[in-house]
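Here's a solo chain for you in structure tokens, the form predicted alone.
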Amino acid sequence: MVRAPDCLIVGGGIIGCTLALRLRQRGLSVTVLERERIGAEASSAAAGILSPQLEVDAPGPLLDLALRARTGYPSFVAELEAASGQSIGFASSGLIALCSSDAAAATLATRAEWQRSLGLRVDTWTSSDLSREEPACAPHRAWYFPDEMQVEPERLMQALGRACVQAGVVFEIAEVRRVVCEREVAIGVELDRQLRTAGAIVVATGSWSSQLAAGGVVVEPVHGQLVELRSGSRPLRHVVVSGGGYIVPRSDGRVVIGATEERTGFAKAVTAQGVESLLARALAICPALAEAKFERAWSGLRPFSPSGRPAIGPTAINRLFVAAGHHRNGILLAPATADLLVPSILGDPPEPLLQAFLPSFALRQDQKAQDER
């Protein structure tokens, strides 16, 4: 008879795998249940921008978590590269936000002001500054965020998977039907005609998390399409963002262009309209990409939380935990999410920041958002 693990994690994306690694490093036996391959959904579909300063709209707990994650990311990368023996495309490339209108400039100026008041670095660039630093870009006013970073998510997931296996994490391909509870205690999960028990259950299934953590979290899928081109030379040195779109340059001449935001339920598809809009946006930012070779296009589902924050922590069901709703920032927030959640699973005192991300808080905010619609 196989001994029940200390923790069953449902979901083999970056959130679930990073949590599994950290729990295993603390001595727990951990099994990850994933219905496809590791990182098959949003984790591998992402562009890999690590950008707390552009993604978070105001000071508060989410910014605190995101900045903590960014500070710790170089050591996380070094850990995974050492364990896997492979590069994961990490770069402290900085990020440029272009201003195509007075309204955009006003919004970025406000963002720069409050971020500078917190000691964060933001530089204001003229069109001449931009032309000097990124001559392939169309002339614009711009704001430069020098501390933003990027990583290649597919390589990251490969390295993370190897690090987990080396640490002793067990991976199984399995379709989880539901979490099984007795007297308000989670005792395991139901597979096809099979009950798998564990000391603790964590739901980390991205856009599908609401289906398993009933009453514990609200997560909605947001469809996004991306395109990859290849240029003979590296056309850009920085991540460039404009009008909700972005271009992420890789060191080998590839560029990732993203991303659409569509409410299509759980349907995923690459559409002609989506690709057309992405290419038009990219050429407006960097006209030189007109000569680049089309490599591929793909899509994924971002796990959106109406509360505006991920849900992290214990639910109302004893021994059932959730880590979901990270939207566009799962790659960035994964290590910090694991650091927040591990103490609760171990039964140690949680750190104060966790309070702002508890599923109970997210549910209250979700209901408030629905009431205001």
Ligand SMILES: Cc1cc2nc3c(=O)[nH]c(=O)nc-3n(C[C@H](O)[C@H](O)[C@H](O)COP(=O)(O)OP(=O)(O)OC[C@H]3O[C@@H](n4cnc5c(N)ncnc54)[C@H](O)[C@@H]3O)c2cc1C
The other form holds:
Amino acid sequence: MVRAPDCLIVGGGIIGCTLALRLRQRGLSVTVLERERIGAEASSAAAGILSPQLEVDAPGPLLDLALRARTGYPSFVAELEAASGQSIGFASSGLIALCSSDAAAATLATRAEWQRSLGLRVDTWTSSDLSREEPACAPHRAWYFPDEMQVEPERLMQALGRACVQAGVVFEIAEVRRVVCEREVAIGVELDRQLRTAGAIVVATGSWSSQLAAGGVVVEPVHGQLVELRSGSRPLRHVVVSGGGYIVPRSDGRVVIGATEERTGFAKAVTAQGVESLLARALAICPALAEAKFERAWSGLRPFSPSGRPAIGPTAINRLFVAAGHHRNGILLAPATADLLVPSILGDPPEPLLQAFLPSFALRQDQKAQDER
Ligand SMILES: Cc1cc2nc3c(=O)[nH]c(=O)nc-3n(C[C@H](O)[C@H](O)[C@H](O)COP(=O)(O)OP(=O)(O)OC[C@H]3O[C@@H](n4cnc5c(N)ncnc54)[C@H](O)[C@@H]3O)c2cc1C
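Okay, that one was the form predicted alone. Can I see the form predicted in complex with the named molecule too?
Time for the whole complex; same chain goes first.
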């Protein structure tokens, strides 16, 4: 007979595992149920850009959460590297956004203006500033965001898995069929032919969260393909973004190029057209990459929330919680998401910021979006 844990987390991606670590550190017994392996889906597929300033389009709760996440990231990285004894490829080298057209330049100028008014750092670069800082980039005017960072998600997930195991989180490979409720209270989850009970249940199944959260959230998959090249010397020092695409240089000469955005349901095919468009975009940004070696291509499903924000917090069903819908920014937002959700699960007073991410808010926004269609 397996003793019921205080908390069962469904989904072993970055959101489920970071939450598991934090809950365990607060003394709860925690089991993560993952159908495949830790980091099997989006969390290992991601490029690893940590970019509140380019990813969030306006001041508000999402920017507050993203900036909080970025501020705390270096210590999250240090914690995981200490626990795992391995580097997770963290770099705080900043991000360059190229002005690929007059329209892009105008949008970036507006972004820089409101961000500066909030005290965030953004520098304007001429074409010669760019050539001096990144000689391999094709000439462009650009904006430089010096505080943006990057990490290697695959390594992060390995380190996070180890940190969880060391802390005493239990992992089980199992596919959850449904959440089992009795009179509006979640009492456990159903596996193949087994009921597993727990004090609290958290659905953190990324793009698959709508299937389990019993009306608690709407999450849709957005397919993204990526390519990795290897260059003899390090061609770029910063993350470079242009026209919706990006190049992320790793410290050892690898370069990640991303990413497509496709609504193809749960299909995850890497296509000739996808790879071709990524390579074309990358060579336009950095022509020197034409000589780089093709290493691999892969893809993942971003958990997109139509409300524009992740859903974090208790659902309408007692003892059932959700942490899902982090779309393009789950690597960045994971530690801040866990910090926001832990008090609710412990029964402590929630932070005011949680209010803006409650699943009930997300559902209202989704309904509004549907009504407007
Ligand atoms: C191409 C691409 C590029 C990205 N780039 C970035 C980036 O640069 N920066 C950034 O911050 N974010 C990025 N992201 C987004 C980020 O990867 C996601 O937001 C984040 O990984 C979501 O984490 P998750 O734990 O919610 O989901 P996932 O990592 O998808 O984990 C969900 C887990 O649940 C498991 N599961 C599903 N159903 C069940 C079930 N019934 N029972 C048991 N287990 C189940 C799955 O196997 C999976 O392991 C990118 C994503 C993609 C696809």
